[in-house]
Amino acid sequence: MGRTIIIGLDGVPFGLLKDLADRGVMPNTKGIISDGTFRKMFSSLPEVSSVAWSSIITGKNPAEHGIFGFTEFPQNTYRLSFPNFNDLKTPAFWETNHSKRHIVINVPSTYPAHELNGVLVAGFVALDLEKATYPNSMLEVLKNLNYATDVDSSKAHESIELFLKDLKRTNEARIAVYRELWKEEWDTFMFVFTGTDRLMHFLWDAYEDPDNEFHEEFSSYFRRIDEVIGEIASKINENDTFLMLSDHGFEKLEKDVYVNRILKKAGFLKLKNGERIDFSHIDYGTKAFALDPARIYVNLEGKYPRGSVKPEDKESVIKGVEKLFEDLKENNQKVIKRIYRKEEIYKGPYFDMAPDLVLLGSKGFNLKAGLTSERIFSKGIFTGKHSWDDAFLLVNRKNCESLIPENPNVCDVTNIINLLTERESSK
């Protein structure tokens, strides 16, 4: 019976990988897409890692995990919560296989590591190592070998040398705890490296860049996943399922996009004080806010403490977001690619919690909802966004093209997962 080896880049389009591979960074992944079935995979809508990665883990849209962003209000309230692993409503492939023995490594949005036949070692948001960890005896071999949860991105703000330095640790200790873990005995192993989005973020410039004095450094950190990618691809037998994967794709970053401030200026949100930046000071009179990246919604009567809307009047509002954000343009340049409504995205028992509207920006215009901006149009530290339709899916068979939709999206890999274990052991 073969076993399956999932290993996923957060952030890591499809181009760039194709790139590095040809360009020789990434031999040994340029191996495997030789030998292999190499697809450009659709995101999640919209395009972050806490809805992709609980789509990835359950095979479902949002609207039956239940997981619409990395924050949401609950039920009347405007207080920002910030949803977790016990918030998903859909079990994680691992979950619902007891017979199995699993073991999971830096898997985002898995906090807090919940009882499994194996051990999980929570990915970002994780905030404490101990609740991050099952079982508990993992945490003595965790902190021995210098684990850490994620990179501390604050000191990219200090120097981008001393990011650097604590991205290769972090990404070490990663290693150093993945090949402890291989000893075990396991039936499905996954593996997250989240370096990969964080140095995309910061420097993605120096990857278009020859010049730029970090591009060197950028095409180091890929080389040495790539040592990693080859190691594990060594160890693996003919019967054995091997999946590479990102949970969203990246590109330059132009300008940050702050949409609330777009629904402030023209009426839709109003907030008490003026310009109080508090989602709790959302007033009387606003029709429409938005929540982290883009996700819209409609300030409904009964829904929302001061909600103002009429259920009647819940369309006409829509088209005038919808209206507005289709109008806007910044040097001349259209801001937004398209924008969602709820029904064309989302199917499932969680429907209602689902945001009005997702919008999806244009290629270098980086959407946010914070309130913090008093801008409309700003660039910070980031040189790198997410984008949607150039994730990637690699698979270490050319035969298999038949299970694997020309089109996939992230909701698909579990169902992938299944199809290819399946025929494996069929065999």
Second form
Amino acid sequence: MGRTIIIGLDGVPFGLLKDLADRGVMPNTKGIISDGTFRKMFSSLPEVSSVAWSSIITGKNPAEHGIFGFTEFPQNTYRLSFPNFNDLKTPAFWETNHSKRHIVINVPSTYPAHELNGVLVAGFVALDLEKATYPNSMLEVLKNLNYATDVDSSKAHESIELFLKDLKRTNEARIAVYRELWKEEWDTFMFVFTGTDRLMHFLWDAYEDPDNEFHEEFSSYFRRIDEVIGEIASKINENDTFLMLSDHGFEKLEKDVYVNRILKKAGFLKLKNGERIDFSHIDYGTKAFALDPARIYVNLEGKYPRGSVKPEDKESVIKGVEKLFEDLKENNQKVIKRIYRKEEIYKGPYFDMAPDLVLLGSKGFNLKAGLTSERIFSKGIFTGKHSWDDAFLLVNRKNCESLIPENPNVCDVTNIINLLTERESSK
Amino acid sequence: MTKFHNSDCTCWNCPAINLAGKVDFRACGQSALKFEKKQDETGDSHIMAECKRRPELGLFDPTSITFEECPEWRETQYGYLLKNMRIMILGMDGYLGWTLALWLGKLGCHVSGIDNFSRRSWVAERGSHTIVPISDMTERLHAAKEVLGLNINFRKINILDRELLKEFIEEVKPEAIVHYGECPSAPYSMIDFEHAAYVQKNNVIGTLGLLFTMHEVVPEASLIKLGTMGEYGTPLTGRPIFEGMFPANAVLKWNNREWSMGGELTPRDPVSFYHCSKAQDTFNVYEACKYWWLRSYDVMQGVIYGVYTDHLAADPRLRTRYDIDEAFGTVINRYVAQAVIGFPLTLYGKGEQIRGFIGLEDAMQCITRLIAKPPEPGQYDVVNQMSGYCSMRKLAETVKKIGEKDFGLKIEIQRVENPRVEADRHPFEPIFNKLPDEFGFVQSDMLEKEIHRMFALLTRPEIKKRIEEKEHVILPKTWWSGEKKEVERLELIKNNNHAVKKNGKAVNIN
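Moving on from the form predicted alone, kindly provide the form predicted in complex with its partner chain as a structure.
Next comes the full complex, this chain leading.
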């Protein structure tokens, strides 16, 4: 019986992987591409890790698994909370098949760790390593290996060098953990590199510019990951199914766009005064507000504490917001590529929790929902941003056309894995 | 709904929040505004926390739930208080510690405490005893259970025994720690080198060890640390004695240049080696808050007096101690005892020293209100805990008036040599607005009432006898110069009018 190995590369776009493979930075990956099936994959909407990975591990869309973004308001509040694994409404694939043993390392949004047949070390956001680890006996192993869930991104604000050092240290500890857990008995091994996302946020410019002082550092980080990919690939058997994938893509960040600022300026959002403005300051008269990155909710009466839109007026508010963002331009460029209504993209029992609209930015425009920006457009320290349509999926087999859709989506991953393993076991 | 002083505090202030590892502890700042270091992958920054009491909340923004909204905080007469709040009292066998244990226990808190009974030994060493007899701790705990229904978790631990203290803190996981576990005597610290070194070691190293332990075990707990108004001294320039830090609009002028002094620690001018230990504590606590995001209120307490709370009076076995010797007796308490046995009330030097004072019940109320409104992570703040101030001479006259009028005693006041090095006539303008303005502290008009209660208790024959037994320890013998001799009388003085200032306004307490 073959095993299943899944390697995740958080945020790595199809184009970048192909480029690094072609340029010899990732020779092992190039080999797998040559011998396998390599596709662009669509991320979730919105294209953030918590939503996309939740879809990857459940095979469901957000209206079925209940994770719509990095932040959420609990029912009838404006209280910012951060959904985690406890909020996932459908089981992850390792929770549906108890007869098999699963090793799951660093999958985002799996904190706090739940009991499973196997081992789970949760990925970001995981604030307490003890709660991030199942079984508890693994904790000592992780501590001995100096394991940290995430790199300390705040270091990048002080020094890119220090950030890179921490990024590498975190990565090496993670690699050590994978090697340790590889020795266990298992049927499924899922291992995600998340430093890639952090690296690309801060150093996308270094990737694009060969003269950038950190260009080589950027490449060497991927070179190291490729070494590990090669190491893993060398250990798999002929009847094992081996997949590599990312949850979303990446591209150059030209400008940050503050969606709530736009809503406020246009009169859709009213905020109470205060020393520290947060979402609890949403006031009466608010018609719509955004949660990150650009999920827009109509402030309906009965649904929110200071709901100010009657159900019969909802459609006109939605139309108003659509018009506002359709018309939004910066230097004659359209800022919003597409506006999705919830009915177009979500289907499932948690449909009511879904945002009424999801905005997708045009190339280079990074949509944000922070409340404190004084400006609509600005540019921070990040040089890279998420993209929706160029995540990737790579399978170590050819002739998978019948099993992998032409334009796969993150929701298709579990189904693809099932089809691949079924085909393998029927051989 | 009643608005309390802590209604709008949020989980950010709450000790049930779990922040360790979720925030950037290297960053320096004192408010949520500066704390937004944890960035999500979109680059937006958030403060994230979990609640130890309500894990079902998951990860959330701790500034988004107020005490008023949180079911774990329940209404009491002193504001919202955490249900079954775990409070540890260091120095629980002392005058304040025992009183507070009963007080908080009756408010529904889960009280724990440590003591090594040093206070009993120090007083015995000075040849004295508590004139109000007190039970041993076993009996106290038994009576607290029997009379008040309280389960108090006590351990005999020396604060310098860091290992045992840490073990107990790990076991209890207190949400607030009230630190009364210091030697509180200026004269005791001035006896000789050994006593000075002992006081400083017990106080400074004890507190430093506590800070390290809190950092390691309960970084979210608030530390209510007893300081003293004596840390400030009495600046002869007449500059107001601010509450620990200069106010935002304070300005330093020099050579035609100006600097804002807002937020800087005000100068300390301690008046004994004991007061030096308190000033050093201040710096250590201040730094620990800065380095480790601990949170603390430094309570600059005025001279304490009094003998009564409902709980102390509920049973003779529940009484708190009452000292009258030169080292451990506080001034009003000592005056009343002197008056009862016809020993002239003693003023040092001119007797014009002005001090802040606060009654026992008011002090308990203040501490409760501070516990109820914990500082933010990293916040060090200071309150001047006093309900009024006046000169020693006027206090003596008040005691004399009540003793003569209500108890038929003949009371004299004398001036004696001042064994201390201090100004015995000086300006004094303490600022003590924070507790009433920010913590809802309402002073009881209790000075005369409490003095009356003290007379009522101390004139009981069995207590009067215990005062008479220790008459010889009342007059000071410890000179700041190092000399050891009893002070001599300078003058037996006549009565005149007096006034006490409350909240900065002169109020006649007749």
